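Have a look below at one chain only, the form predicted on its own, in structure tokens format.
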Amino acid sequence: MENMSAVISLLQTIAGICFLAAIGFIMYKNMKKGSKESVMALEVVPAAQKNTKLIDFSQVAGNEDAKNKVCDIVDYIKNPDKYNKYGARIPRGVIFYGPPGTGKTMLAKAVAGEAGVDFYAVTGSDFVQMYVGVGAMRIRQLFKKVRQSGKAVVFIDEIDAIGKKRSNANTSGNDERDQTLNALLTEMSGFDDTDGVVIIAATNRIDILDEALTRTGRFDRHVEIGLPNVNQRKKIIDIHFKGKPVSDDVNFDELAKQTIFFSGAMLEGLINEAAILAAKQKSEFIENKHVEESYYTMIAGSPADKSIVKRKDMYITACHEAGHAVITRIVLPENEISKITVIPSSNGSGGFVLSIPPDKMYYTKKDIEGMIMSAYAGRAAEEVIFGKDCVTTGAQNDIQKAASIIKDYIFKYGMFDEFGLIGSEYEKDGLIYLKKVSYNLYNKTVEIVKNNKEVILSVANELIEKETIYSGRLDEIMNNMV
């Protein structure tokens, strides 16, 4: 009996334990086969269903090159048949390159905007999947929903996560991604041209795109859109303190001028920064001193407390930003010196000059030694003053400016002729022609240090009175020296 209990007591056992087996797999079944599924599944609604309201042309400021290259491609969206008549092929594929933050996904908008269509937006990441064949399926997923929509923009922002040129290398993270940009072309050529169907992408980078992808019939037409101009800045700024309360003291003009390399995202940035502060401040008005602070905080971080520097510290900043301000109006005339201060700022800084170049689409060989001299300035301004073996660590962001624009000088502009023109880099001597550069412009940058030495020590000893100085006392100073 007692053996008959024993093997009935280990017969419920298993089957306990057989039965939680079963259990368990059910439940790992149902939770992979959900987990697939979410996996699988890409929300596509069109931005009217998002209550994402859709743009015109009027209100994207500047970049207007780049609405007139896409005027055509919203006739054609309206229009299909006035096209069609005369056989030609309006470009099912465009793509919007340049820097980030100057307005690709809102000129895209308002592309959908005129044409008066549906706007499908997705990013290149939705489709990038650690699942081989999900990122083609969410691609089918998505353009047939569009076809549903008849006329319609698809937007893929951040097209070179599936359409980075492809290697050699067979790997599974390359099958994937290769399945995904084969299957965004295979469904881009099945629109017939009366669809009504474009799709625009957008990348920083439209040199590492694949060719596949640029080729004509696909994304053959490529739109620049680049940095505005002192003109267009001025009418982004324009748009962006619309409506709100801004003082008579807020130089729009000046604004423009000052914010040369700034994006559209930059300044709407600036713009409501400034609003920010003077909601802090219960300001009645933005006021010029808070697009100031604005201003200078974007450039340089915001002040940090003054009352950690030593005072020895302090001479040094001002001996060397003082390089930099008196060097940069001889080699750099065209520049306006805004601002010189040797208040540190939180991204580390002890100082700073504030140089605002020429809007200008060229510069001369001259102008790009001004900048390598410019650059230079602070850390010869401090050997001249204090001695070659009492130079800082405040020249680290310096010479790396400068090694960059070197580089440029000698293998991207070919202006030094020992290297030619050869448009490449060379390792074997390219530190060489480095080097060469970068002593012999450093030495003429010590020379007139040396012949400005006192102008400079004279603008230092008023950094270290008033902590800030502008352009106007900056060149007061100067000329009474001469």
Ligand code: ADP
Contents of the next structure:
Amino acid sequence: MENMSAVISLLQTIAGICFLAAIGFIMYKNMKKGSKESVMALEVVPAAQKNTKLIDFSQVAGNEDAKNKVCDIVDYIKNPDKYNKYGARIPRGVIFYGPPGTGKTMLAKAVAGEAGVDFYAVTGSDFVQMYVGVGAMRIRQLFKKVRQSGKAVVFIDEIDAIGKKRSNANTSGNDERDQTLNALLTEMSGFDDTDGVVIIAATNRIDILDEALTRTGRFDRHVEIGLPNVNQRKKIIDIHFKGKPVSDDVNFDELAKQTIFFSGAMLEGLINEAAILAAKQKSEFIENKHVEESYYTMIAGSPADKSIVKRKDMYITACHEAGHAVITRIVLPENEISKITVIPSSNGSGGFVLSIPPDKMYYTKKDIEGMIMSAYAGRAAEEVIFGKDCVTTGAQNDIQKAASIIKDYIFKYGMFDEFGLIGSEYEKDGLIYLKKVSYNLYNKTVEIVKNNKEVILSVANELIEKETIYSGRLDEIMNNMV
Ligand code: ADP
Ligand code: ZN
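What I would like now is the form predicted together with the ligand, since the data block earlier showed the form predicted on its own; can you produce it?
Whole complex next, starting from this chain.
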């Protein structure tokens, strides 16, 4: 018995060793295969080849601004010589920035489609590998391919994976990324202006990109692709319902209104989900009940959820932005207000007013005071409309902005008489002056808001309705009121 158990235990040990060896062998093989694969994956497959059907601009709904901004690029790819003859330099690198699902990839593909050239699509994270040098090698291989195909559009999604700002604390240990980024920049500068090659990179946040990337001559055209407003959503909805059997009881306008803060991708998802529901139920058409069910599934837990439920937030945003817009028109009449919107922008604000200051060398004391009041106008509108105790955190950035202008107003430009022309803030009472100026100008802003409350409310109501108002319309509303 003793012997027997010794034999068994020996056998067990052998079996164990064999088992381990087998596992080891499999792991080894996989590792080899893995590393081989990651090297082989360098093969960048063009997402579409010349003459295969790419999309064109008509399939990208809304986004008219962005399309206009890339029109000349399409023309340049088609006729580089035309521009070259005049010594015009067309951006070789373009950055599309904005929230996910807004059609950045689509638009890049459409640029290639409109120009009728090859389209290569890669993702930034494909180039950031554990091993130093692999990313750079992949970049070189990609561009070798691109060169072979002649004119082309190269699309790099998630460029931040390669081109994020270097934080000072972390200068070392990023060799791989630096090498990859350098390889990309080198390859880009290797093209001639007559080559007709354009590189489009996409990111959700442009502010985190390394300056080495965004500098003149590199990715120097920046095109924002934001969330669609109600009109644009209607167009996207139209496109995605096209060709589907949809019942008359689905109201596209209503759906567009309900889907504030939805991206194009979310709209596409919503419609697709409704179609699946209809198919499952063997319904003849996609009916409103399918759309509604899909809508509620989609907004549950999504970022759109919070804001859709809280219509009140939207009203606050609308009043705040209307305040900025109307007051800016009054205190900075030379500014061009090109857009007012309650759709959040990529910098995280609830809504915004796009106001372009006049192009001049000097600003007067009145201008600077106007800038401060214009920044305060959002908060002032909240105070006048909702009451002193109901002002919100929405003015955080405005307050910071105003404070920094006030600082310059007093200490740099010598525009506050009580402080004088000392041109420095060493004075220990600096804060007292800051407070005084801030207090005076804020109160002045509140007064102007009070006198224009009606017009601010009409702008706010129109914002709720249309979400975005463009330049001329603000003047129309303001002129109608007087
Ligand atoms: P991004 O690159 O900005 O993340 P994509 O271009 O990948 O977004 O869009 C994902 C999908 O969303 C598209 O394939 C399309 O179905 C839909 N989509 C997004 N924006 C639009 C738009 N403007 N018009 C039509 N469809 C859109
Ligand atoms: Zn504001």
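Here, rigid core means the biggest group of C-alpha atoms that superpose within 1.5 Å across both forms. Positions refer to the first chain, counted from 1. Nothing here was measured: the structure is a model prediction, and the numbers come from that model.
Chemist: If you line up the core, does Leu457 shift 2 angstroms or more at its C-alpha between these two forms?
Modeler: Yes, Leu457 moves 2 Å or more.
Chemist: Compare the position of the CA of Ala161 between these two forms after a rigid core fit and state whether the shift reaches 2 Å.
Modeler: No, the C-alpha moves less than 2 Å.
Chemist: Once you line up the core, how about Pro245: does its CA shift reach 2 Å between these two forms?
Modeler: Result for Pro245: no, shift under 2 Å.
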